[in-house]
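This document opens with one chain alone, in structure tokens, the form predicted alone.
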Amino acid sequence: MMRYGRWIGMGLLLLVLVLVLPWGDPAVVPVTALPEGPTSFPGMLVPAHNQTHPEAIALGRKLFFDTILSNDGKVSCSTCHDPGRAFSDGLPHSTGAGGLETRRHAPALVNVGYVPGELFWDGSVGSLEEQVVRSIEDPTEMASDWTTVIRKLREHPEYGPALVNLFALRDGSHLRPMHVAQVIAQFERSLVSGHSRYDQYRAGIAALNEAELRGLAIFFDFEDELPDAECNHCHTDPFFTDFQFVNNGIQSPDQWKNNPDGGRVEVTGKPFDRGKFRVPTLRNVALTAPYMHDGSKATLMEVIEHYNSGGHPAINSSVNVRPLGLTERDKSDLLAFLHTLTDSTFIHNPDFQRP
């Protein structure tokens, strides 16, 4: 159902990482290099200079869970991206080094390797490698600096030698931020989820009950006699996101005036982009509460109620955000379907846990 041509075109717009060496052009990863999703998943686009390697993934996994990268030694990537919560953290706003609060809800890292560049809620970074660099430097996240990080890793009895060997460096003095960013990005690209009950149903190896099937029809607008919840316009199969930036009516224009977070406008400078944020994936969505970029919806039912109400109209709000007229049964069945997107094999995958 997804417009693969548009997706591939967007993927080719991956940017180069600033402040470190270029990452090169995207290339499609061989299917054996990463965990396999269902056959509906296309090949993953990655920078040509950071092709997937098992040893790099393993090292990136260790660094992902290690607090050594943060300024206070208390925060790791996993602090905000917990495997049990589909690599989100369950907080409206994450807590970084020094107890500082981030201004947005931590997005889940489910299938993050398939996001065609422009990561974060506002699309302000061009690659997973750049995302690693930004998160380590961000004063509300890890609040560290690369001079300190590189020194600590160079002096570490495991990380220093491992990075030197992996990248065939002459010695630890040649260790650079790009090496750290590359291995963590490789681990993040390995976080492939595509084996939910919904996927098993699509493959003909599992059944959905009556409520779940009715919710599926409402989600995808499969039956004329059932209401259209308008979900599939933005949350398209197979990734349950179209990777676009939209205003989904969370805030009214009056609220925008007093809100310092403008969303996509902060990247593009275009007034029409104010209040737009990336459409998140709904895979494992039952595990990633609270919801929205600001964590303002505590439950999935609150999200459904928001869209059923039509949200806050604005000149640039999505045309799909409108009063839906869903009944209590419609909402309950839609919720039941969303729970079928939970992938227990992903949550419990030993390769994704703290080493």
Given for the second form:
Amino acid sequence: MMRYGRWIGMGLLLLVLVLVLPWGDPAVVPVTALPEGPTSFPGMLVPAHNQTHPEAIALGRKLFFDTILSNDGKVSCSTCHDPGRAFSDGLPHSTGAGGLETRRHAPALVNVGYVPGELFWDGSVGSLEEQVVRSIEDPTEMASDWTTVIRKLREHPEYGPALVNLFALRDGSHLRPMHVAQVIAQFERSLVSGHSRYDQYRAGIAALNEAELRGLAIFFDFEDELPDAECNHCHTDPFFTDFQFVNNGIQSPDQWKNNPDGGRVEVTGKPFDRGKFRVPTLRNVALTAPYMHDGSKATLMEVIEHYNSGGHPAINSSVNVRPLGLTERDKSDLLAFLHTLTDSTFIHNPDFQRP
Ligand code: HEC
Ligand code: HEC
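How about the form predicted in complex with heme C, since we already have the form predicted alone?
The next block holds the full complex; its first chain is the one shown before.
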């Protein structure tokens, strides 16, 4: 046994090195540099290997807005995730650096650091870091490759030295995709939105008008005399999503047959997950039209009409999506309530703009 001890020891050491090296960032001191959400927000779970650091966030922000990451030098993350639109782009589908269209609608990036599980409409991406790694080589997004991107960053007068310094690398030859992914992910975790008029109302420092309050009661099923729209079952306070994958009846099972986008089934392989998508947040939703994974609803009123109709019935659609019987007044009040979720401090936060 002793004879092998040395080898086992060395093996373990190697294993530790393999596990730690690509992620290791001993120079990044864990400090909390994230903007504060309202007290109703729980703490954000930040990966141990990528603790927040103001310098990393600042560098991540520069890269997020820089077209250096794309193959044609014209597309940045902000092309499809524009701060003025709560980091969405106003299009049903977006066009990336390779001239190809994205398969789905670009979602807003609002409180993405709080998503407890997987990202993307179908949950096919494990973390913010992984998303960046994939985005560079995705033919519908940056359409580039990591060898090129790392070379461009290494040769860049600011980015090269800044990354080497931040991660305490010996030199630019040690720069890895994960370093780039980590700083961009840190910037994304800073995109905290929790100061809408709704939050101010909750905190007792702002009032909502009669229509907004009526819409709020309909949204949360608060009052017996008003219809229950059931929205809060899925779009749950405080993030206005429960982060689950559900079928809200956007497409009929007939449409599924011709639709190459199966949603959650593509990840789990379970037929029952066909047509399920992750519940999106409704914070800043008034700024993020068009709506749904396919961008098929142009306005919020179209969305409300969809829910009022009960959507397309399917074996796996949620019981909370059913004909609601809302009056014109109910619908416009619900719309007024959705507008109270706009957080102007988020849209105008100087730390989130193009540097
Ligand atoms: C050409 C448009 C385009 C570009 C460029 C782009 N994205 Fe996206 N982004 C999308 C689309 C479309 C999705 C949805 C993909 C899906 O669900 O299948 C998405 C999804 C995301 C998500 C997941 C959000 C969620 O709630 O699940 C994050 C995070 C993200 N992008 C960040 C970035 C970052 C960071 C960059 C730059 C490195 C970037 N994106 C570049 C279009 C784009
Ligand atoms: C059973 C769960 C569920 C219920 C109940 C529900 N939603 Fe949704 N909602 C979803 C899912 C899932 C999506 C995304 C579906 C897709 O992309 O195909 C969504 C999408 C949306 C969107 C689009 C957001 C975006 O960024 O694209 C809006 C707006 C919305 N819902 C508002 C409401 C309102 C208002 C109600 C109540 C009348 C409601 N929802 C009830 C699950 C639900």
